[in-house]
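Below, in structure tokens: the form predicted on its own, a single chain.
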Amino acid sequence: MAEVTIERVSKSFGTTHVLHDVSVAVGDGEMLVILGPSGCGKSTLLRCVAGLERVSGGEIRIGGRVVNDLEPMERDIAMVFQTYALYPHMSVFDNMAYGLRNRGMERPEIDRRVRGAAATLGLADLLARKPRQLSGGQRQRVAMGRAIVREPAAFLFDEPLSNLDAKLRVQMRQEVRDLQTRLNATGVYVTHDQVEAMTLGDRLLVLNAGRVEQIGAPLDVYERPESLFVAGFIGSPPMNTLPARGEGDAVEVAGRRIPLPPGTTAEPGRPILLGVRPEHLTLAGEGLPLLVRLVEALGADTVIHGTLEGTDAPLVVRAPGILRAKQGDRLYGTVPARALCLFDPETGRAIGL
């Protein structure tokens, strides 16, 4: 395996600008998930490090080798695809030996490597089968096995999940990692689904309408968000951002005032938004007053949607278990310290506390 270098990557096509100067280190055996919404470049960058696309700008390299002006054949990757792209008249051996009866391997390295990568993916059993035998989950570990048997020096998996059913994306994501940490695989993994992205990446990186946002460790870009876009895109429900202005060493939101970490200051008078995630509020008999407009009973827990009374400021809570509340009621919930954010509403960037 290799490390991956993307360094001021910028993609345009015509006029349009796609990419602006990305700049991320994938490290050997790491993974990185690009996490974004539809459209802002995630797949075009990945494609960018496949070879598919030609970069507009900057540099790539796999392994310390620039691979800019290389077809995706040389650049030593492999490629899962939200499509399983797999011949449907070939049966899954032939699907899987196929790149490699294509560069020429001998056929005994073939058959070694092709029922290797089966025995590690469960499919064993189903090398005659044609893929119209096959179910969804097992179609795409016979894509996975492809990538597998060129031994690349990376992976890229653009949304292999997509196209399974909820049960089943859940069991393909462990499968996903525990493949990678067996083999101890460098990757960069494309989704728009934020537990994929928190579940499979060592790090994430969030793109923004080609921008990068943040890149962090997942649980870091959960609890410290650098700006309001990924605030309010990790995380479901997401963030509460509420209209607040600093005190000094608090903060006051529609009258209340709300204590800042020791040693943290607000500059006093300053107009602040104040984050705190929906599962950090507690509800209590006293703190942050909520109007009830809408109860989501989900059985394991209850959210509540609401305004932050006084404001048209949304405000959601999410508690642990099933609570009777209902349209009208006014519920209050405590902010602790330690889960607090606070952006500054004109940049939209995170006030550091």
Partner chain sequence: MHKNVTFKGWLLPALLLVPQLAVTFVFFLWPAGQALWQSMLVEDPFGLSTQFVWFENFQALFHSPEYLHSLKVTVVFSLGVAALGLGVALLLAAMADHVLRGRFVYQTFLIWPYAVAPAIAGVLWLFMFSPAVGVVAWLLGKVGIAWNHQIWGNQAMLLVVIAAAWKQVSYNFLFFLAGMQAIPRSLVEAAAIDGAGPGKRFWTIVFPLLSPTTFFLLVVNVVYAFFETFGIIDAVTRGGPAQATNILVYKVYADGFVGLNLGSSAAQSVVLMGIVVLLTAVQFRLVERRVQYG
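Form predicted on its own already given; the form predicted together with the partner chain follows:
Just the single chain follows, nothing else.
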């Protein structure tokens, strides 16, 4: 295992710039998840690390070695593809052994590694089968097995679970995380699925239009988004952003004063977007007034969609348990000061908290 360093990497296809100045370092044994909407360049970044695409600028190092000009096979990485990319004419055993044979490994060693990986992944009885005789989940496991037997410096995952049905995805998600921690593997995992992003990674990189929006531990990114994009992209339903105005040690929203945490100030009169997670609003007899438009009762909790009274800003509250409310009701919600996020409406970036 080794660390993977991406430094100021950019990539363009002709005149289309896909990646701008992306920098991130993945530590030894760390799992970095790259999250972003489709077309943000996350797969391209992964393919640059794999060597399937050449970078247009910057440097990629794997285990301290600059790999910019190395072929994929020379980079000592293994990749799990979204479509699994199993060789259809080879048995499960041969699929896993292919990379080892290409490297001229001795037969007994190949046998040992493939059988070891197959046992780990529960594929021991399927080694003679062809990929078309396997279910989606089994194919996914073979694809992972093919990566594991190589014992590479780093694993690259390109949305490996997105072709599975919802139930299997939950199960495989846990298996991937379990396997990665057990092998103490360095991994880069690309996904557009928030749940995978929150649960699989040690750190999260949010990519938008080829630029890094934020890098951090998943919960930090969730609680302290550094930009409006991240605030709106992570969390379901996403963070509320309410138009507000600075008042020194408080902000004013829809004619109400909300105090800021101690030590934080906002210049009086400065326009601000106030970010509040839906679950941080507590329904009470006072606070921000919410006109109910739609109620989603999910059982475990209730999601109430509405608008902030006196404005047309949408406001969503996630209240625990079952709550009876209907369209047109007026509810009030209070927010603890520590849960507030402030954004500059001009730049879309977070304001110093």
